[in-house]
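Next comes just one chain, in structure tokens: the form predicted alone.
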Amino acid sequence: MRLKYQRVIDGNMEYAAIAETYRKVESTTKRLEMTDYLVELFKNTPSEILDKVIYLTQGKLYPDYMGIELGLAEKLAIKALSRTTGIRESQINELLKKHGDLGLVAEDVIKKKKQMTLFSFEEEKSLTVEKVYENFDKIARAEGEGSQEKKIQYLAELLNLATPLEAKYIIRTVEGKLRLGIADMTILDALSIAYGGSKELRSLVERAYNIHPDLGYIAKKLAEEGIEGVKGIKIQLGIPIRAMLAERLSSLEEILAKMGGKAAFEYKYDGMRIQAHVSEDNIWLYSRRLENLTSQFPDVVKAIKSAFKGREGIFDGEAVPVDVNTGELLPFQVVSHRRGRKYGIEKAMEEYPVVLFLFDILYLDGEDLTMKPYPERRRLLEEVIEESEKVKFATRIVSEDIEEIRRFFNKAIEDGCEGLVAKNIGDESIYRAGAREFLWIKYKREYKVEIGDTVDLVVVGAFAGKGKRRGTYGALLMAAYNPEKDRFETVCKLGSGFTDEQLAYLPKKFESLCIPERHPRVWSEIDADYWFVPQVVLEVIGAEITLSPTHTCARDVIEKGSGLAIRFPRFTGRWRDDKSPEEATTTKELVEMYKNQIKKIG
């Protein structure tokens, strides 16, 4: 049996390397040690395909943006298997349901397949990673007649060239199920260590993963060129920057003194954030999870190209769906509607119009403006852009006077919105791409009443159902966001607010992130029934926020051996598909907002 391997054979790296650092990364929880793994995978790896190697440990082929997307339908992964190893269908739907896992399959009857063929290992051809994601490539672009029989050709090919270890990784990465718990910021902070030796690059590296969130071409870039290039990416048409966050505040008395005394405020829409990039010959529509939303937006597009003076611009703003008869905004769901469309995107424009609310120019004709502060960046947006019924301005006022800031808040709501956002005016507010600071201050109406906000929490587990809920799940285990720790953390159970049908839905919904054992981004105490890669994005409401001794949010923040957690939490209703599960509410935001409970009782 081949048991040593070497990582580049005639200018090609075995997949064996790659397979063998998966091996070792699942092996451990801990993200240093991760992070010391991929270290030494990216400095062993050639720089002319280190993009591919860290789009394949991303479990991608090209950043998101591109829209090419590799998942293959399981009952095809089973076919290419079955041909590869002579095994019924069937017989491999069994082992299936026995493991819950094809990679875990895979691994099983290829080992035992080698063993019963008369040649060795030693015998065999490596599988390099080129040929890995040149099949995965054409995997994914495979359409039309005669697809899917050409899929499982090109994945059978690669499982007969694979070790059980080789087979495991590419069934769960062709599947969409490579799940290593390695977030983007440890990949960030490998590459620092691996081409400039510490973690001292990190935010030269992290600048250019925001204002070009593309790893691979970054990673090649650095190894190619070093820090000097990666300082010399720019934003650049066509390629989304990663969108600046708010933090949020309880009190306008809070958010005034965190401004310096005098801020602008904003209507804070509840429709979907969307970054245009415009130039003069093509518009492109992204989503804040950097996805390509141009197709399904044809009329934004068109109400763009015609309210922008300039010649190239990249604007932020948010797409709210509006009653054309009232002019009323309409919440969230409404736009929703409009998204993931290929098919009757015309009768959606009708019957869900939308009109673009910009807030911030990013890009104008050649020059970066994230780095000039707000005002100026307002001040440029209103004179590169003609309102028209279907593009405004986001409203707003600058203000010190905390009457006449309330007056306004209580319009917004009158007028449809979440609230208010506030934004420094000083000369410090850049424009920080990828960021969630206080340059930025969310103000809601929920605020007024006991936790009364809602927040956005990630699914991270389940309990089986009782009663009427047999054959379901009964709850769901939420978790809030930990930015600091780059984890998940447990605040509550979740199992008011549902209808019946969206109850007997959720194992459907959750059956493709279902996971034998609890992610290593997960920190629970609590044994679920499921575990779920933490993907799906909830918004819940609840009583009151407690001290707990069971949940890990914020663990010992606030008390010795005490997390947080949300007491009679109820599901609103709405799936923030619009939201990653690291943009869910943060657990120093939950620290906040208990605070905040404290000064009210006192």
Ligand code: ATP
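So that the term is clear: the rigid core is the largest set of C-alpha atoms that superpose within 1.5 Å between two forms. Remember, it's a predicted structure, so these values are computed and weren't measured experimentally. Residue numbers count along the first chain shown, from 1. First, how it differs from the form predicted in complex with the ligand.
- Once you line up the core between the two forms, the Cα of R396 stays within less than 2 Å of where it was.
- Superposition on the rigid core between the two forms places the CA atom of F532 2 Å or more away from its counterpart.
- Relative to the superposed rigid core, the position of the CA of I18 differs between the two forms by less than 2 Å.
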Contents of the next structure:
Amino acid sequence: MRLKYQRVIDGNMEYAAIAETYRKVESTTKRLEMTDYLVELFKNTPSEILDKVIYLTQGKLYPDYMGIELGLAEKLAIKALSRTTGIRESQINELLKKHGDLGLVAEDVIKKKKQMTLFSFEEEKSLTVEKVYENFDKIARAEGEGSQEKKIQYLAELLNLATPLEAKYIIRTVEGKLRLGIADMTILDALSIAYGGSKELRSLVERAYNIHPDLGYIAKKLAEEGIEGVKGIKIQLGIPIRAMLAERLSSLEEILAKMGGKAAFEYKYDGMRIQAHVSEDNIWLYSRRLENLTSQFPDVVKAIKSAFKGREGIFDGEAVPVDVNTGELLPFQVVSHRRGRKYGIEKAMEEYPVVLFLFDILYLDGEDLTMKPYPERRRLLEEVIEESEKVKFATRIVSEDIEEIRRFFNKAIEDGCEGLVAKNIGDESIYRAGAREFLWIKYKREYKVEIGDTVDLVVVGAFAGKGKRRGTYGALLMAAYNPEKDRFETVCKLGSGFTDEQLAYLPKKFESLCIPERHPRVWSEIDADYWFVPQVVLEVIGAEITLSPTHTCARDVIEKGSGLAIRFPRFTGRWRDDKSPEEATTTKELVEMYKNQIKKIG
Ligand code: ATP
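What does the same protein look like in the form predicted in complex with the ligand, given that the last one was the form predicted alone?
Then the entire complex follows, led off by the chain already shown.
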């Protein structure tokens, strides 16, 4: 008779022990109880396979950053189940409709099969953790021709040996739907208890996890080398570090007070967080959730390689697509289709080049920098990175002057950022991997001003094209009309919405209006490459109106020192030849639009 948790003679462990733990974990919602069940499981697990048991408990085979995922298509799992039990696929599909969970169906049909066979459970060969893991691994890695059939076979082999309870969890795991609700922190708790239970151990285990987020690796170290093994876990190139996060406060005054009266304020870029690991012959890019992004951003890989002057480094930053012609930061969605896409990356890179704005360095030439204060890390960052078109430092100021900070915030919004991240500059300002604390505080704008209507703007200048637009204009400088002052005040750079033909024709169209200097009726603080007599009116649609320290439209009306700007302006295709420049949208109208269309950001 087989005992629960009994190990098979050759040192293997029965999968039944895991299945039984899952069953118990599923029966409770209390974290402490869950932890107890896990402690029991870990204590009963031979150290050689502790890592596998941990990954399986998380419903995976490896830490996420390795990118090897289980996730067998349901129809293949149904085929395997049908093959094992002799029950027709159509019948399994019927049962699936009823239960809504193929795991439950598997439990049900395997039970029926067992009842029908002559053998009893006791006499059967039992399923080991190794065997389950090995077949899952083969399923996850099978590729190419004939791989579907192989996957079905590997799964059927497991189901043939499985008890009904095991079959339920095998199916859920292989489909990537185990979802026991065991948080990583619960596993860390369970490990600390199983291996001694001291507070010191708990915090060491957590620190190790934050800089080397591989629970299987940590568990094995702990089981084989004890607390000293965990102390020895260091930052390693190629293994992502859990990202430091920011707290939030709703006023700059509060932030400044919390930071002790002075702090660094950096643009809060609205892109995708990227942690870049650079060694002499390799580069890895990781997302905030520690997924491996390297193959999706070959342009970033290349850019960081040539910008870095050291040997080995780990950098933290935000990747943001940029319109090369207007300099405007674009919403990340324009490149998000790169993710998970193997083809067409070259084209996407050309259309929407991404700039990596670096704000931290965590490791340099063998040295862990996370315990150094932020000002020193920033200094080192600036020392070892040479800025380029594609790799830049996060724009920042260090200030104690609330008005200066407010102006900087407005500029950040105008430049397409979400707000600012304030950073502590004291001795305590270490890089707290995985933590959300007040060493970093984000300050986001609370509302946006949406433009519900199109506006008619006057072309007052233009900028030379870059990239694909070399030889024509990259963007036009657009202005609204101020009737009181009888002048044209700039409000945006317009670069999108034009067809290729229109773009090519622009220089010719404006040839006769070209003047060597800014027209006296144009008020601009931006230096255009070409200036025009204000005459041509275009219809433009924009996403929102922001306060702007650079554009002159309605300067000082809403806020001292700020004008208004239109973000993401787009030519609608309509040349307003029927309108004279004095009939264009007025600065006053834009002020009204600004006031009327304030929308809270959630
Ligand atoms: P949010 O949705 O506000 O970005 P979050 O939970 O993703 O919130 P937080 O830690 O709260 O992340 O806010 C900081 C985030 O802002 C970082 O994860 C990073 O992606 C982004 N970011 C942009 N610029 C900076 C910067 N200069 N310094 C730090 N983080 C920055």
